[in-house]
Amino acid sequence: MKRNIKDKILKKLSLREEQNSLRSLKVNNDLIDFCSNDYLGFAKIPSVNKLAHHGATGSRLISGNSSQFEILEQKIAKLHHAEAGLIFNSGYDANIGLFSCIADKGDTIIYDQYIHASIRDGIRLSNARSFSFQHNDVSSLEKKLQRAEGHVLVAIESVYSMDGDEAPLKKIIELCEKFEASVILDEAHATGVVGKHGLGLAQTLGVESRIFARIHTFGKAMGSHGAIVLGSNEFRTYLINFARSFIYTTALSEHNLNTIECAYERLIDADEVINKLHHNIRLFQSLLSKKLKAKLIPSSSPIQCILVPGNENVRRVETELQNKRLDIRAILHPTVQQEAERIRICIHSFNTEEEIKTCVKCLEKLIP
């Protein structure tokens, strides 16, 4: 029996409406920013002091490659203490490409249950077996490693985007070494934020040489677009040959590359801005009452989440906050588990003390 695809679409949208989880796009240009990933304010600074002469022309395997790409990849890899790097058009493209091609039938990918959707999608496109382990739970990971077969890969993030907490990276690496498993680390929300010069959690802990691959994205604190996968020279060559999201897409333009390069140049001299960011995070936390601290998910990152169970409840709080000119967003089920819905506050280096005090005051009034 043939079915009408329009009916299916309408039914699924109607169900989302019933569950109070239907998403929509919003334009709130005049609100105080407590929701973007522009942690250091780089996206607000005019970046192109180098004029871009050339637009995008095609895949890097055909007409889109340039010496600028090669030099920038080498420069970023050196800064992150990696042998080589390959730039993708986005963090999503990087994870889709990497995970869909790195494991074959008979191999195993084990991932943290809170891993980003882009990694989950990449795993689905692979032929490997896959298991999740309980969030940041080393014992749970060990149980899954005991069941793993073939080449074993463990996917984790430095800082998790929905909770803002860090992975117990050293413990996970030690366990993976015991089971001869390779770690793939997504540093998306750590880039520009964690460690000296904001170079990420792996370098802060001095464990970068013990990690198979790292992904640093430019669309968060770097205020740009794109991502780089870091690893060995051989792995870079492998991705060029097998990562479909790299092979079959138009390469970034010269303008994009200039922006990425400018962001990294700023990052090297951005310790004062990074320190201001962490000062603002501590200020925000210090102003919270016991009531809100009890609902706060522990995090030392710019991502500060306060639990407000129920899509309807958290949406009401979001609306009231935006009515008070605070651009703060609700995170709904099914993005997070039911009864773990939350208000997600992103702290920035450019948020003023007065803005942070206003934010906390409003949260105190609106969250029971």
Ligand SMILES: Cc1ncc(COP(=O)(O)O)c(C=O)c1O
Second form
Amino acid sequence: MKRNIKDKILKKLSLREEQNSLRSLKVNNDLIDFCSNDYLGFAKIPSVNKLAHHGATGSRLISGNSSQFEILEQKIAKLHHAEAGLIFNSGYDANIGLFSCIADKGDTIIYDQYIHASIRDGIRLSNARSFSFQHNDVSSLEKKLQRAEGHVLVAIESVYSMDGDEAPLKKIIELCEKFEASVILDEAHATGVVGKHGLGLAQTLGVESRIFARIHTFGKAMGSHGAIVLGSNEFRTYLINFARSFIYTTALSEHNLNTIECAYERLIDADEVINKLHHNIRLFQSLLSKKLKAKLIPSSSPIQCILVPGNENVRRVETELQNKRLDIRAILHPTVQQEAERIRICIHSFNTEEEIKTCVKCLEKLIP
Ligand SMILES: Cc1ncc(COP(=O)(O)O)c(C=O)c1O
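Go ahead and give the structure of the form predicted together with this ligand, now that the form predicted on its own is out.
So here's everything in the complex, that chain up top.
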């Protein structure tokens, strides 16, 4: 029997509506920013964004490559103490490309249950077996490692995008070394935020040489767009040959590369701004009452989440916060598990003390 695709689309959308989980796009507003990933305000600095523009004209393997790409990759790799780096058009592209080509039938990818959607999608496109382990739980990871076969890869994030907490990286590396598994670390929310010059968690802990590959994205604290995968020279060549999201897409433009370069130059002098960001995070936490602290997911990153179970409840709080001119977003099921719906506050270096106080006051009033 033939079926009409329009009916299917309408049915799926109305189901989302019934569950209060229909996503919709919002146009940028002039509310106080407590939701963007522009943690250091780099995206708003005009010199980063008003630079010469030359289109890429093709993929990196055809006409889109340039010495600017290669020099920038070497520069960023050196800064992050890696042998080599390959720039992708986004963090999503980097993860989907890397994970879909790194493991084959007979291999195993083990990932934290809260891993980002881009990694999950990459794993789904590979022919490897995959298991998740309990979030940040090293003994759960060990059980999965015992069942793993073939080449074994373990995917984790430095700072988890929906909870804001940090991976127990050293312990995970030690365990993986015991089982001869390779760690792949997504540093998206640690880039520009964690450690000296915001160079990430691996470098802060001095474990960069014990990690198979790291992903740094440029669309968050770097205020630009794109991502780099760091690893060995051989791995870079492997990605150029097998990562389909690298091969079959137009390269980034010169303008985009300039913004990435500027952001890295800025980062080297940004310790004061990074310190201000961490000061603001501590200020936010110190202002919370016991009631809200009990609902706060423990995190020392700019991502601060307060649990408000139920899509309807959390949406209501979001609307009321927006009415108070605070741009704070609700995270709904199915993005997070049912009963783990939350208000997700992103703290920035540029949020004023007054704004943070207003934000906390409103949260205290609106969250029961
Ligand atoms: C952990 C993580 N990895 C990758 C990505 C994707 O990065 P991009 O926005 O550059 O595609 C995100 C973005 O939300 C993320 O949070």
